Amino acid sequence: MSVPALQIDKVSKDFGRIIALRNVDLIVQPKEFVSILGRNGAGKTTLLNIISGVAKPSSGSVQLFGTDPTATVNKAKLAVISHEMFLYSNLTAIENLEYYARMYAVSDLDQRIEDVLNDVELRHRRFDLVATFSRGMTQRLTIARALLHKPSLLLLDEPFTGLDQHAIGMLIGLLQEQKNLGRTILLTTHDLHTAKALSERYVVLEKHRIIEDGLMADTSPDEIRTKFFSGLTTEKEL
């Protein structure tokens, strides 16, 4: 069998006196694309920088691909999309590609920036300044970065705020060819419709925990959102 692409195991995660995740334990093998539903603030978030090695478990191990998240191996493997855009404003769209291409050691540079600036669509803006782009364009260049070296493992944090419906759909199709291309892929998003047109499996953080894991195929958004978040007017609160 192989090797896990990700194992929790009994994960917890105290900030003082608050509670972000209390013995969370979670499998993901290589290829598996996973959506994780939750409320805001039942912990989505920090347990995606505890994947990442940004933030360390309070108690409770991590392995990625049989191994510390934070060891050098893993560095290549892995790429997030988050809140935080690790972009540098004051370089244009190709010198910020052209950094991380050199840091990741990416052959072929100039061919991969070319590729992955295609496919956000931004080709036509690689020589302006960052500082000049919307949000939905920094979103997307943010999308490029990640997908620059072919991480093995993509973590993905609402990567869909602030784009417009356009680019939503052709993040979708992004991640529709990177599920193809057998990335693993963890997504934490509100939009119960595209989990269930992209992964295979979900899993509900709730209350710190995970409450529940299951098949896709298994159910729909509407009785996912009616089990669990019905208290909710609209999906887009989850």
Given for the second form:
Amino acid sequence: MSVPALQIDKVSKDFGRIIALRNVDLIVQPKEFVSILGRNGAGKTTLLNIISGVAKPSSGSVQLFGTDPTATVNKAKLAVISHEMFLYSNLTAIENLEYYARMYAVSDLDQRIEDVLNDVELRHRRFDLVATFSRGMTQRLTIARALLHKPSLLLLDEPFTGLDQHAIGMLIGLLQEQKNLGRTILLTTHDLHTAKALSERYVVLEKHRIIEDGLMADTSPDEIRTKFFSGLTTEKEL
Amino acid sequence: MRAAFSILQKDLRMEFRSKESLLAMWIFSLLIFVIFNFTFEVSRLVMLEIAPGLLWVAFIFSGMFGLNHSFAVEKENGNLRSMALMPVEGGQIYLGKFLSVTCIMLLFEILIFPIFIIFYDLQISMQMLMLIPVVLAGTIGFTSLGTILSAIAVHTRNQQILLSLLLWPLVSPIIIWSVTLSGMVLGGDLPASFYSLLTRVVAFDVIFFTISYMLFDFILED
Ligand SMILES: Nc1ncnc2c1ncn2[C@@H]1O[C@H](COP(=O)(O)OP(=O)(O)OP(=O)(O)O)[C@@H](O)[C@H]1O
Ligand SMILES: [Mg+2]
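For comparison with the form predicted alone, kindly provide the form predicted together with its partner chain.
Below is the whole assembly, all chains and molecules, this chain first.
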């Protein structure tokens, strides 16, 4: 059996008196696409932060590709899209991407930047300051930045935030492409239909624990909603 | 080195683009000179005694301003966290931030020095060239410490208070020596103690820089 892309053993995390995660176990194999579902405050973001290494678990252990998440080899493989956009507003789109490309030692830098700008349909604004971008355009640039170094593990925390219908379709297309390229992807979202369309596996976080770990093929968005998020009528509230 | 230079390039680009902090630093030190020149009715001799101190007050305030600005930019959109995610050694990130903060502070010092000469009506002499190593050594001492302490302070709520609390006790020997050295240069013949004191400042620089370079990985982790 190959080394898992991600192995989480008995991870707990608390912030002072606030419990965020309790004894979470999760193994994700390379090329898997897993949706992480759960209500506000369930611990999804905390879990992704622990996987990426920016937060330390209070107890338990995390391994990426068999080693420590903060090992340089792992950092080079990892892409994170989070609530924070990781962009300098006083730089243009292309300057931001150039900076990232250098930090990740991306080869064939100009071509790669050109490609990701086309992917997110921002080429026409490449010489504009990020400060002048709309929310959705900023999010698109964040996505371009994350794909720049061809990461093999993607951690996406509500990446659809701020995107219009067209851009949502564009990102779904990009993620499907990433999946076909054999990337391992973890996605948190409140949109069950998108989760179903993209991922083959889902986990539900509730009260700091994983209460369900199943295959999308065996269920439907409606079934997930009634089972885990009942009492709520719209997906938005989920 | 590639990563450090990318950080330097990005920082200088942003700094020159906004110009706001450079301009603010410049006006601020102009104010310092104006206030001290016109509020204290002291003899020229006394003025020359305190002039090196005033010069360093202007330098240090601009340095504080530069440091705060440089790290505010990193904090803005989670960029410091994104640096922690990059496949780059902490030391390289430290070096990049150190270089950019130092370049900006030196640039500012070059801009302020002519005003200083005019305000205090100083004779320009060859000996003034000896200010170059003094200012370099003093500035590097300040920025090598300031860079790592700013990175620590960014994680806390009252950033600037913490920065001052941590920075001043550590950096004050260097500042005091730099003022003394500048006074020697501006005050006529160099005493023999000049070189030993300058060596001491350089030694402190090397120590501060080396320790910070090695520790920076731990600071990014938070
Ligand atoms: N830095 C922090 N300090 C204190 N508490 C925190 C911190 N980060 C998260 N928490 C707490 O941990 C719990 C889990 O938060 P987390 O952000 O992981 O939830 P989430 O599932 O991502 O929610 P959402 O759907 O709203 O994004 C919450 O109770 C939250 O208040
Ligand atoms: Mg969240």
